[in-house]
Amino acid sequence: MKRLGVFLQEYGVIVALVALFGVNLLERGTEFLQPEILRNMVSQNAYTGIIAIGMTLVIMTGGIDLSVGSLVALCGAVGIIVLNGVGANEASTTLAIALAGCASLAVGTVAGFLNGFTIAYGRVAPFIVTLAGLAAFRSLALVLGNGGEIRSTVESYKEIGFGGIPIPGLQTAVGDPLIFYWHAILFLLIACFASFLLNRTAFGRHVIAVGANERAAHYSAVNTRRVKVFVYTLTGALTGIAAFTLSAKQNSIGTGSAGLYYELDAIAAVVIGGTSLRGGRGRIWGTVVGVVLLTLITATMTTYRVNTNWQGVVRGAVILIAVLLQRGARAND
């Protein structure tokens, strides 16, 4: 039983992914293996996946960030306002889109820094600080959009959302080249970078040390405050990137609905992937698999025509099981 508990804690997310994949394959046959469907499994939740990468590092330090969903709306709103403002002056479309991306990234970075600085130097609990951000960032977005939607006036903006790299030799069901979207590519590249950062650098070891025992890390000459500020700043920056790609895909941003529950999906992916909510232990690849697993759960419920209102119950159950597996593994240590 001890070995089984440890195995499920380490590789349970892969077991669940393979099992759900097999269930869909048995029900839908070879249709489920179409390249377009497999591509969508990676790209559908790539926006929350980008955020979840940063959330992994935050949770590994023993923190939490509840503000990312609202920050998506704020970053997207500022980005489109800048886009429309520059585009209205007949500037280069490329320049307008680049400035929109920079604005979205800057807002996310600043907001993340404020979260991290307040937590690290103000000594306020992460839950309280980011809960305040959840309310404040959404409110600012609503003010910018007058409580409604902000639409892009630059026609080529949506090409960022639907653009990407054609996969050689693969086509969609209608014969068009199969495009691997930019936001999915960013998701995987950011995951690779974060994995390198966590596993191959001194900073990664400091993140683990802070989450495992902050006092001991401090006495070991680790600048624990700087580590906290960095992980929250990085999460804010990644949220800005996610907001930019999301607003490009939709060619707009709904200030009241954009990013809604993204924080819960990101936390779910992190926990399902095996990162401990107590901090000190986690893995980026597990978060990536967790993001894909959440997509597969939705696809499975759609396959079996489960009422969409039950999706929250199912996701909640999956999170609870993941936490129980972690607790069981700790009890066996």
Given for the second form:
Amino acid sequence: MKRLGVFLQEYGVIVALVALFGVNLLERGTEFLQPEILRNMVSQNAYTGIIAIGMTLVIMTGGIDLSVGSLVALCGAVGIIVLNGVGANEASTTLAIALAGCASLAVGTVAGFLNGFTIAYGRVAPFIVTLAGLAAFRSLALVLGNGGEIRSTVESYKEIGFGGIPIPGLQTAVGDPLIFYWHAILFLLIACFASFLLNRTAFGRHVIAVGANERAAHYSAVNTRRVKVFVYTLTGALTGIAAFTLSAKQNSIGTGSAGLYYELDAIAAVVIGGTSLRGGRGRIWGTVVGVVLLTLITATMTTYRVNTNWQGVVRGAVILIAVLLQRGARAND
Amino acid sequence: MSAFTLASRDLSMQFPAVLALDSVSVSFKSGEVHGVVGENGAGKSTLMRILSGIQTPTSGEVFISGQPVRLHGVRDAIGRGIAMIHQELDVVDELTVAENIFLGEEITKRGILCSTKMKEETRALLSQLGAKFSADTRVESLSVAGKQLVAVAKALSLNAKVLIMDEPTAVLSEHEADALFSVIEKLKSQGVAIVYISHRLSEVLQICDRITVLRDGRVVRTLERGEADESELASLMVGRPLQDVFPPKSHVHGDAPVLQVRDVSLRDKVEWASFEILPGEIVGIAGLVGSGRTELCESLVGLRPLVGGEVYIQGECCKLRGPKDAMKRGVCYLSEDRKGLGLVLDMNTVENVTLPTLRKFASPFIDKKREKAVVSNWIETLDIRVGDVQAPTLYLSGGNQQKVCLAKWLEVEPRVLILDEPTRGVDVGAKRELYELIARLAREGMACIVVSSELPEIIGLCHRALVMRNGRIVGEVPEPLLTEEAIMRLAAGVDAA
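For comparison with the form predicted alone, would you give the structure of this protein in the form predicted in complex with the partner chain?
What follows is the entire complex, opening with the chain shown before.
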């Protein structure tokens, strides 16, 4: 019984994933196993997923980043403005798209750096700093977009959003080659990168040390401030990447709506994945599974035709259960 | 009237790696001071954690006045009259003495606090203990000794019949310790059973009526007062006779100081501190707790900003920005707060040892094999007893934790190693090993600064001692004149008129 408890604490998120998958399979049969549906499990929330990877590192240092959702709107807005500016000339669309990506990435990086710098050197609580960011970045995006949507005037921008690598041998229901989207590929690549960063580099070890006992880490000659600045900067950069792919898919950015509640989804995925909000312990693969699990929850509710208004209740319950399981893990220490 | 007793029969506690307690049977009677001694890892803490309801034993029973009981948590234990005064005192700095004592047990009338009544009862308790502060004093303004009294008063307010005290004098000056002993004497006469855990054997022999010696999770013997002297007690603890505790002092070579401190001042803590240290020299810093010893040391690795003065390392004036900066210049600081600042308790031995030097092993990916090999080497050199190098350092005994901290800094190969209370909470056997290690490092040319409240340690180990009082270095005692008296005069400010 106790063993089962430990197993659930460690791999509960996978058990939940398999269980939900099984439920869907029973209800919808093999239709649920269509490659297209499986692909969407990974790609649908890959935007939040990319952000959640950064969020995992932030939370592992004992911090939090509430500003990512608003930052998506700001990065996307700047990206599309650059795109439209440079891409006005038909000949330079490729350049325009590249510059839009760079602009989005740069804005995210700078914003993340500002967050991190204020937190580490200004010694303000992460919650407060990023709460300010949540308000300010959205507001800046609204200013840029005049309160509404900014549409891309470069038609081929969409191709980034819908492009990707065809999966050999697999087809969609209508017979087109099945494409694994760029943003989903990025999500998985970034997850692998972060996993290596966390588990195999000095920086990763320092992240854990800062989260577990910041003062002891400082006394042990770890540059704790630099670690903090880095995790927020990385999260900002990842947010820029997410904003770029999201705006490409939509071929526009709604400055009031883009990225809304992404911070909550990202935090939820991190927590469900087994990363401790108190810092010091966490795992990237858990966050990836957490992201997929959130998508699967939505899918399951569609399967059972549950009114989408109920989604929040289910998500809330899942988050609470995840945290309760984690606390069990701590109490057993 | 049947006397109150707390007893255990065949208590065993199995942890994943070790059998921490092996059928331990003890009994504590009302009106006695019962010492519990043993090396670190002997099982003292585990036994106390079980008796105070923090942990549930694997097997065995606990009896209160002859009745078997199952303790469900700390509150349950307190309800049954068992209270523990932890080393880390559980008092809230921001509240007053009275508020602390009644925290969680506030006296109310229809939901409104009766502060007058609580203050009255607090005053009664404080006078019973002979405390010199008032019920309205904010706890943060009290000394450690004062806070300890608050914790004792709180236990008494809960009708504690057994008071378990874990190393109560570790953070007290000698004068404060004496005051505590008279409090203990008073409580004893009122019929309280005192369980007294300490590494200071002289103290245990002085105040305890009976002494139980634990070794490797078993009761070796329970001694009556006067049955053994200090060295016999120590032998029982380690299971072999102890020779000289301190290694012979080596000669100091070299004439160029490796570290020079000139007129260093820190805000509110240290004024005009100056000294220098040669390679291979062991310099002690003595003084009462709060005299600025730790603050001075912390400033030498950049943990505190200097408001005045300079620090020269190998003749070069340095503005140290933090421990990392200091480490690069060869100065390392081993903190007195092992659990809070010395180790990241959730991390394992390997990760803790390589924390400052991790970049050496990463290019950019950590070479975990090499890392582990280096740490294994330290484990062997320092004889660190870790069951599993992958287990969190939380589970190590005090002495082994200290060795992990040391290994961490020795891996840096420092020129100057500052050791702040290196043997606090460390058992006799491990203490001796630490002394030998420090002496060896000095022989090999490292400059060592040893901060200690234990005067025999300063006298036995150091080439000379600096004495601090109220933030100033008030004197230096060279080797031939090193005596407890000479140091205490300076530390307490008694002029040898």
